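This document opens with one chain alone, in structure tokens, the form predicted alone.
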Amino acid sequence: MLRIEHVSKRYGKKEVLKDINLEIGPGIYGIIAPNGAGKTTLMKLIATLLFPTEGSIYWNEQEILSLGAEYRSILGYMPQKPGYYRNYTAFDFLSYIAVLQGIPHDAAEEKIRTLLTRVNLDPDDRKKLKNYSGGMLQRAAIVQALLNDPKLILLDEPTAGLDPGERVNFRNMLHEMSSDRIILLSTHIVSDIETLADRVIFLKDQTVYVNDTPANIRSILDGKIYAVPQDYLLPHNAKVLEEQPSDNGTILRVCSNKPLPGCKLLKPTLEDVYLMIYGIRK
């Protein structure tokens, strides 16, 4: 259990985090925010690279800064721009993080080996880190979060730069892992967690501004999310999500509190939960 207690984030006058409260069991959560709403800055407070400013965090109910070594051996952490040598190769890059986290010879060129083939990275183990492309880097550094088989793993916009299928198979790893363990996934890309997570998290004014399953979070626009004409008048408070192209002209994603009669109720999604809270900029 992770625990999160009025912790507060100031560098001189400027308040990055106030006042957060989460209490944290097994599962996969999203955290969600536009970029430099302070989601880093919370998971390198849960990852003991920050200390707070005000409030205390708890692993299993004793602070995580009084556990030391012990916390960080079921940490597993990979930060938004993860660091590398780039003449080291894939392998050797991540036997020498298994011998910074104590992980005997053995049992990390198994482990190694294992989540390589995992991320389908096993062909390039051998290529130097600086032949990779920005994708298989981001395959990596997965990699060495998981390698000392964390039971908190906290992941900073791990998806940049995947593509669709490697997205698919992440989801899928997640999945797989998430039963007894607490998995922390930040991001500004909504569909990344739309079907992964368990509960998601909406940061907003420096505080948590949702924390629910997802299902209940769309459940909020249940009703006011529908297909519109481009020609077709808007009431007053109507806010257009998006445009999409169709063969009949452009399609309006409309969000009203008024019934649009003639136009198609729409299912909503974290997508469009997202816009109405943060606005239009993604």
The other form holds:
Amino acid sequence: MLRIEHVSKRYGKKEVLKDINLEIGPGIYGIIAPNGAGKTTLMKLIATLLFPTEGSIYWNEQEILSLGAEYRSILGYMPQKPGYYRNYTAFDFLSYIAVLQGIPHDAAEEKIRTLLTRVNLDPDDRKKLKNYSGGMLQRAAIVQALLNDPKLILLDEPTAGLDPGERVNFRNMLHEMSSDRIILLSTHIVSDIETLADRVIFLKDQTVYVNDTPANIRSILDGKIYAVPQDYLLPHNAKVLEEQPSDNGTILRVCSNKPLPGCKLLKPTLEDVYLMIYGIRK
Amino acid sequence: MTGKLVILRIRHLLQAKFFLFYAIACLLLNVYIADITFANQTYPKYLADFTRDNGIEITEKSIAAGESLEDSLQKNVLVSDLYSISNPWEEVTAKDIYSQLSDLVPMIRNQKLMEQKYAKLQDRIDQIQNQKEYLHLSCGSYTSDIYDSLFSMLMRLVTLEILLYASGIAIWTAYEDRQACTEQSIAATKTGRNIQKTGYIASLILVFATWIFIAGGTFLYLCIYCHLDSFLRSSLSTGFHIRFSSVMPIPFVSWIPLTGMHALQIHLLLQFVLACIFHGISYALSLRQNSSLQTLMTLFSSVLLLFLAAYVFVRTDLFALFELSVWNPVMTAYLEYMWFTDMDLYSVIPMQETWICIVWIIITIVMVLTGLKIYFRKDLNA
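Please show me the structure of the same protein in the form predicted together with the partner chain, now that we have looked at it in the form predicted alone.
Below is the entire complex, every chain and molecule, led by the chain shown above.
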């Protein structure tokens, strides 16, 4: 169990996170917020890369900073911009990380091979990392985060650079692993966690804005999302979320508190909630 | 586990080929300079052959042996050297040197310390006389030139090379993971921020290996190919060795009995100690600062400031401040040609360079330990 208690992070006068409180048990948690809203800072605080200005983070009721190596041995972290040594092969780089994780040589080799196969990198494991594509590097970084069979997995924007097929494979992989561990996934791509996450955390104004199951979050907008023709006269407080071209002209996806007669009622998605919370950035 | 990590880190650092090229280029340069400076000189070789058969001390027997050699240009120089030897200490005492210096150099304010220094030096002068070190042949009339070429040029070059390497590899190692964006992935592993500790040890081992390669290679070349045998076996305080300090010529004297070989060895050793200090300071600074450029600028401006301070304090006769400004590894390296001698007017205690190094080794250890501690509590936000 991971517990975040009154955690704040400031850089000088700039407050990045303010009084974050979370209790996180096994399962997949999606952290959603626009760029620059503090997702990465929260991930880094949990990964002990940053130190809270106020508050503490606990793993099984023990402060993570006092646990030190014991805590990091159950942690798997994939940073937003994973780095690599250009002249290493994927296998060599992962072997190096395995040593840093304190994994015995034979076990590490077996684990690396299994995971590389799982992310379809096994045919390229002897290729130098400088010759890898962006997607391949991303997959190598995912393997690096999973090498020590972590109980707590932090993935910061892990699907950036992955093609649709790889994304599906990645989601399946996370789903398989999620039964007995905590997976925290930060992203601004809502579709990544729509079907995957057990709980979704929205960050707004430097703090936790919503923390609930996707179904409960979507239910906030039940009966409020409509498909509306472009020439329809919208009520004053209605908000256009999306414009979709169709055979009968452009159809608007609209959120309205008042019923819109003659318009088709749609099922709300997490993206609708996202747009209602953060607005549309032009 | 730490041992395994250090080995891995060394293997990893060895992949940075430019450090390897740098070391090879330095050795080649040193060998080239040693070659053009010493290897082609015929007199040291001639003298080496002569002293091998007749010993390094000038005696009646060796004078006779010199005269019986086949006629040649070298023989003429040798015989002239054998006859022209004198005891420079017969009429000069340490007290005389001190009184002349204190008359001539207005900046000497700390007279008591200087008096003590020269009083201590008299013991060594007596020893030179009693053991007839001044009769050692060394390189005869070429002794001062050979000494200058060896210690004022070649050894200073080796020192500069190893100091640059030590600082460079320290900064490279400390920042490498940040440059490669691997710092966060690595810091979140079980080893965590201990990676900098292993980085420090690994890069220090490489400094040692490179020092062995550059300095050892140069040393071996000097010993094997440069025919300096008689110079290396003789005391450096011979009758042929007159130094010109900034005010007056004085016979060469060192704090400890010093043959050419001893001088070479202790120069190399102190060189390595200085390299460890430079490496440690550069590493400690890198752990505190956030960019390699910032660290490089800090080091560069510190070196400039130290030279500037020394210059200003000399010009303004602020002796105490000047003395303080030379108590650092940069000035110690710069004044290498004066190590273990009393030739500099700037050192107030015997073997000052050694004491400076001891003090700075302690400072460096403290800086590295606090640097590692700071890195442990540093936000890794790059």
